[in-house]
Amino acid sequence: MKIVIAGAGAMGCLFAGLLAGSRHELWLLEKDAGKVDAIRSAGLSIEISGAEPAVSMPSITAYAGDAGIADVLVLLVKAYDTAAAVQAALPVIGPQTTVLTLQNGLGNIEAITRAVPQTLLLAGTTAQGATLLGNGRVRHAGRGETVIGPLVPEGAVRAHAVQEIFQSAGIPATVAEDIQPVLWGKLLVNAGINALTAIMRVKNGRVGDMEPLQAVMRRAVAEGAAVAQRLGISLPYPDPVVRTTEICCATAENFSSMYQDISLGRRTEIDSINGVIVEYANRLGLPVPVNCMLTRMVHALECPSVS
């Protein structure tokens, strides 16, 4: 099978070079001619558990034409980027190809079903973890579960054979008959995390360890589940602020990816994240200034006079 990886970001990099020792034939597509150029000629490097840096070749271009017609494209563009990482997909697009976002908050899937029929277009969410250390170079930064679904009820063959091709490159992955409340339940963990963290310029533990940071992040994530309860989505786990908590220790080390955005200079995934909670919220009726504030406040961050 061809599998076409959009986005040579540090989640990007992570899958390619997980995937590169697969039977698959393996493709990058990447907008920036820097990073095309730095890793045609050196590869992936991709650091493990404190191993030697794992280097794959995995072909790469800036066209998408150059690959040809993908049997599955994986979608790991920053989520300001999918309406245009996807026009520029179109190439690698057949009738068959399955399409899955494992993009970080909410909008993806209404952004890609304006050009990809839903009966091909999967989304999931990914507990794996990658910090970016340069061009084509990152370093595994946690190893989790992803978990894919379909839109539409026919598209559960697709997912399991987006799970069966993980799985064989040891990405343990699995299927919800459901994705909804699961994308749900990660955007609530990254709302209670990342601007957090980005703000505070501190790893993903400090959240769960210093009570004022603990307090913030109850109310965000409360107030996430409020408007998700709200619009019948059931969460996937019973308690939201438990479930937040327990990332935090689990990913203690960390960088988010907010965080590494925000340190880097870069445009973040706010809007997505804590913006769209308050963009429900706007329409429902229902006070969420926790994250109205976290929202503003990563705003003023991305502003380039802000040192």
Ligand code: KPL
Contents of the next structure:
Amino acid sequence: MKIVIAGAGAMGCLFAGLLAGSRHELWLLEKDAGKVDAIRSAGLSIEISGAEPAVSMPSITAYAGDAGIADVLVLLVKAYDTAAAVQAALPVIGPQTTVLTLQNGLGNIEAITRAVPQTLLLAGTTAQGATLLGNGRVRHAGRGETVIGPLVPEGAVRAHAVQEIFQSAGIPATVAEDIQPVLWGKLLVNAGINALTAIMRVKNGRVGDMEPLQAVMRRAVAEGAAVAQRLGISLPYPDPVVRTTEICCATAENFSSMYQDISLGRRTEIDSINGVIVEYANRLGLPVPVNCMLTRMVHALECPSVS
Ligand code: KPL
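We have the form predicted on its own; now please give the form predicted together with the named molecule.
Let's see the whole complex now, leading with the same chain.
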């Protein structure tokens, strides 16, 4: 099978590195020419639990036409880049190509289905942790489950095929029949952790063990849960605050992706995380002051003069 991963950031490199040992043909698609050159010459290097980094040399290109039609395209670009990444990836998408988004936040499905039929699309979440150390250099910051699911029942076969590919590469994966609750479940965890860690410049663990941060996290998550409830989404766990606290503990030593973005002076995914909760809440007439404030504070941090 030909697998194309769009986005050579932390997660894209991690998945490419983990899939590199499999029997599949692997391509990375990356718009940044600097990253393409660096990875083409030095390869991908994945550091796992302090061991010697595993180095692999996947094919990498900025032009999707070089890769040809893919069996599976995995989108791991930042949420604000989804529409552009799908346009750039069109040459690898044939009538049978499975397109999987494992991106953070909400809104990716809508952006992708503007160009790709729903029958080809799978969505999912991953609890794999990755810290970008440099171009093509990643630290595997924790192994976690990847959950994937179709948007329409006919897509189940595709979801099971991707699950098989992941599992045979040692990436734990499960298939969910209804993916929306899974996406909302991850959204609430990200809404509770990402902005706070970026604003306070702390590792994930501090949100779980510092009472003032935990109090803000609880409010952000509870607001998001109220929005999900009003939309009729039943979350994949009984208590979203407990779940978020568990993830803080499980990823205590990680820097969240939003912390990493702010530290590197990059745009964040705030609009697809806390911002999307604010958008839904406004439409529903629900108050979400904490999510609103977190969104504004991260927007302020994105201004070059602030961070
Ligand atoms: O998904 C994450 C992220 O950083 O984006 C969490 C779960 C917070 C782990 O770091």
